[in-house]
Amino acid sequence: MAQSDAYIYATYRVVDKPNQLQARADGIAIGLTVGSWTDLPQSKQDSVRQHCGIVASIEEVDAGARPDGTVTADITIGYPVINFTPTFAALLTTVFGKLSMDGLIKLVGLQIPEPFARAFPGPKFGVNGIRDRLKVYNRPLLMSIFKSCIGNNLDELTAHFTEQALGGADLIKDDEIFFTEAYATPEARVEAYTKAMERTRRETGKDVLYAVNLTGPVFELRDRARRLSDLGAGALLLNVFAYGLDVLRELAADPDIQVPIMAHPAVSGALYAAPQHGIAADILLGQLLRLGGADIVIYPSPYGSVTLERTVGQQLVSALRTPGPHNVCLPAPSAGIHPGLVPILLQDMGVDFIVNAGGGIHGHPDGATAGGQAFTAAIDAALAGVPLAEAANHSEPLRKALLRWGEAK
């Protein structure tokens, strides 16, 4: 079936025998929709008609029948777009609410029509924008995360903030876990932050963006950010899934919230990582994070500690890159990367990412500023088409690192 912007459509993964197939998609189609059809008089079929939901496809995905003499399959149905309004929890209630908890079903395919997408915000700055506010262009960005945060004053804080920076970052982030204000208030840190970058500036003569845990009760956070914001943060860092994607959206769509927001993907994996359950990591981390205004993608990597699979990874990629209504995301693999990596990260993601790091930054046998060094010696090395270990006898951290690390061949 030809499908058309009238609709939003959502492809399934299902596991049910051959002949159940149509029933159950045509139950989905109507269950999420009006409910029910066969029972409803002629003129309120009429009525409600434009309403319900039309089953567009059903392929079988697998090579035969199970055992049981179930296969597995992908239905694909289209919700008229009129049943929406433009929010995530509408989107989401509709189209894997209930069906959610109905067995073997997986969430794999999600179109949006562009004239639906554009009551989206999608990212304020994106690739560009972030890329003009620290005036580095055709390289990757390099991130280190804040380790040992909680329990630390502001004096300390700031001296491991002033490490990282003098090691070549361009972005700082905290911790995602970074909740307590026990000993330093977001504010005060935005404040301490910048005037200690101030300082750094004069040595390593570039600016750093601090990605600040934008935290604390949910009705409180609009007015935070942009307090935040108009204290000199350079980013927002927001637990989306843990806050909602609708508290993405309404940040992102904020004028008063002149930063990039990044999102971290805390929870995620408790929606995507089943194989036959939840919403594709494509859709959840790539689609919807875009949609709704990230600038900055966090994801775990195909590389490192915490992985999804390789092409799932490209997939996740792509749909932050993809030509559409909404500026293009910088993605930010991340978990178990170090300088050893970033040859193969290059050659599979571009320019247009940032190569973040948080063990691989501070577990350098010299510290954090030379694991920023070890990070910035093996992207130049990389972009010259240089050999990391020929790279290494001119630059003592990456040496120190690739002895603590490897290299990734």
Contents of the next structure:
2 protein chains.
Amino acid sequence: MAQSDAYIYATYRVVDKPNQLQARADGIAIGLTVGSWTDLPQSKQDSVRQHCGIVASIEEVDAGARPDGTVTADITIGYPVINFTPTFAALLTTVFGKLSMDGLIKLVGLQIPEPFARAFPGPKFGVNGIRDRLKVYNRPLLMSIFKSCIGNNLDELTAHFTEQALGGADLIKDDEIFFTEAYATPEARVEAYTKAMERTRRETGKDVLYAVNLTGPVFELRDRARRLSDLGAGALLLNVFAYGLDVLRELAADPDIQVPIMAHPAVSGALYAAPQHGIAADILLGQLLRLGGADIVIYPSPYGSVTLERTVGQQLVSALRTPGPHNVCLPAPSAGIHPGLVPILLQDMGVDFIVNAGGGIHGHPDGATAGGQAFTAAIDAALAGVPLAEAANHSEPLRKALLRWGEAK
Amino acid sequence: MAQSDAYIYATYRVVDKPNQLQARADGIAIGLTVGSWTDLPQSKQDSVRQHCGIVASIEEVDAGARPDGTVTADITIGYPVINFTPTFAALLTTVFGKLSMDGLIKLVGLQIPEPFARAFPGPKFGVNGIRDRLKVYNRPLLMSIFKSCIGNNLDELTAHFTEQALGGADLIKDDEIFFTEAYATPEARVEAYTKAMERTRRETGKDVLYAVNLTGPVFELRDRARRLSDLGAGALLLNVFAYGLDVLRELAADPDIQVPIMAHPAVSGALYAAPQHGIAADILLGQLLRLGGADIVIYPSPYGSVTLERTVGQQLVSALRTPGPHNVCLPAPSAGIHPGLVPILLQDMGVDFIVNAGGGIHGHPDGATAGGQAFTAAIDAALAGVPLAEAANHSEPLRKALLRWGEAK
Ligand SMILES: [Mg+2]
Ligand SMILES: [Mg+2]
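Mind sharing the form predicted together with another copy of the chain? What's above is the form predicted on its own.
Then the entire complex follows, led off by the chain already shown.
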């Protein structure tokens, strides 16, 4: 497929009759750009041509037609970049607006030319920026997820934070469903945890980035993000797919928000999980989140109960890391992570990722602090090439964790 | 299922083993509210109880188990209202955040208690408010969709607007993919079309509401909406699912925006169209759009190529109209609408809906003005109980339209 910087290329996997594919592709290329073509006067056709979409390719991906005569095919359409403003609203409405409702059709490819991509912010910090903040290099980061937030008052939450921080976590994140401010506002949490961190630092010698859930009315999020940034939040947890990708984009582009953004995948399954509808996970959680400026991307790990197929997970991670105009994101594969998985995680992910655990920390028989310590011991061991079973001889927390969860092979 | 105003009830259609259903339901009720339960001290359990979700019901909807032992079942969970702030971000993140990624699961029911619903704006105008603006009662409204926008300059666009207005349309809407401002900003379009309308009104005696595509950076939309409202826009076309449902909600709640909002379903198919994933169309395009304050809801008609199943369409329309705390929306079934469908549309929809046509107007052999006239003749005939074939004797535009598209039976 010949590529041009003048076009955004979208690939759709459709199910249709082979003899319908060309007409369908033509209909998309014209219908979703200039609307009509052949009935324009010649003079007007010339000026409109630069705005008209093109059919880049049509490829059948099935071995043969099904009993009903349909095949699966990939249709790639080039949309002129000049039709777009650099917003996700323009991008999504054009390449998968009406088409999202057009029967069996999934957006499986999206190629954005670099000049257009550069109009999007990408991650402000990325892997390197976050490592510089924590002064932690050459190992994965450890993130601890609050076990419960709703219904706890600020003192209880702060005690819970402290317990996690003492375990050696690099990051601690809010529960994504924590929206109520009845007991503690995000601002109050940042202030209280920052003070708590001053105490835990004396014991652990470590900084912790607290990822506060950025909640509230959408048009107030920017002010709140600036405020939380000024108060010293370690990161902003954003439910990107509940609030909208352009919210991410504009927060990431804002120079007054000097704090990494952590994208949560809540609601995204409604968009990516169906086999023949929606938007592929590597586009949605990989390409678009990086384009929009997520520094950290939480996504369903292939290890736990909420899973993504392993190859899809690899494509997603590759979209977060592949060389390009934007900083590289930190992937945080999530769900079902326990210390016994750490060697496999390192093998699958390298060192630039986040070991993200909730139950795998809080479920430790000796509590969350020991749970964090078991993870740090497992990370040190795996980096040194020491088998976990051996390292457990020198770490009581790890020994108990392995008894509880075992070691994945 | 016992209902309480203290809970939001969400129903999930899942596929699972029968003996897993209770544990799964319990896991949702607790995991997506207070996070954990049994390991809390008794004193704390009491204070946390009010925040804990409940399993309202589990019903198998299959006749029997499949060969792999799974069944289809509806699980209904009650989430305490006090866990939420009245935003779509809180609602969606909680009831279908993580769960959206949890295998075969579709959100098929959502019951929002009236006190919580009242914290959402609902339509500011609704059917009655829009009728009052147009002073048109007791008949469906006619909306004409710009055939092409991209690549046209303001003079060309204005000529196109005029052509449509002369056909007798009540509303004229932008193409939803019209984002570029290279040739004309939304503000310039509103100003130019408002002047054009002063001229067409002399000829037709009719007002026209111009639905301008509300585009731009998300944090600037409110200011732009206020500006377009002040300039006299007839309606704001909003790509709700590209920008986010909370954008709709906050625009609808803004007292400085005195103009109806028209919700476009672009991108929504990625959320509703899959059989076993995502969010049911009647919730997404019906219930949530009304809650968020869409005055007009465009949705895929069951008549055209981009279709919704007929029963789903009926549920959707019923969600827009059912008695409740909010104004009633105007449904605009779209795609594939031509004059020959008008009697069926009236039969299916009553009079409170919008006849929304693009190709069915512009594809008229005598052009868009005749195309609009054919529709108004068809609407008048259908209301009077006159067969279209008979009415065509008195309307040359309708006669030619019926030759072109036929009459649907
Ligand atoms: Mg959680
Ligand atoms: Mg269109």
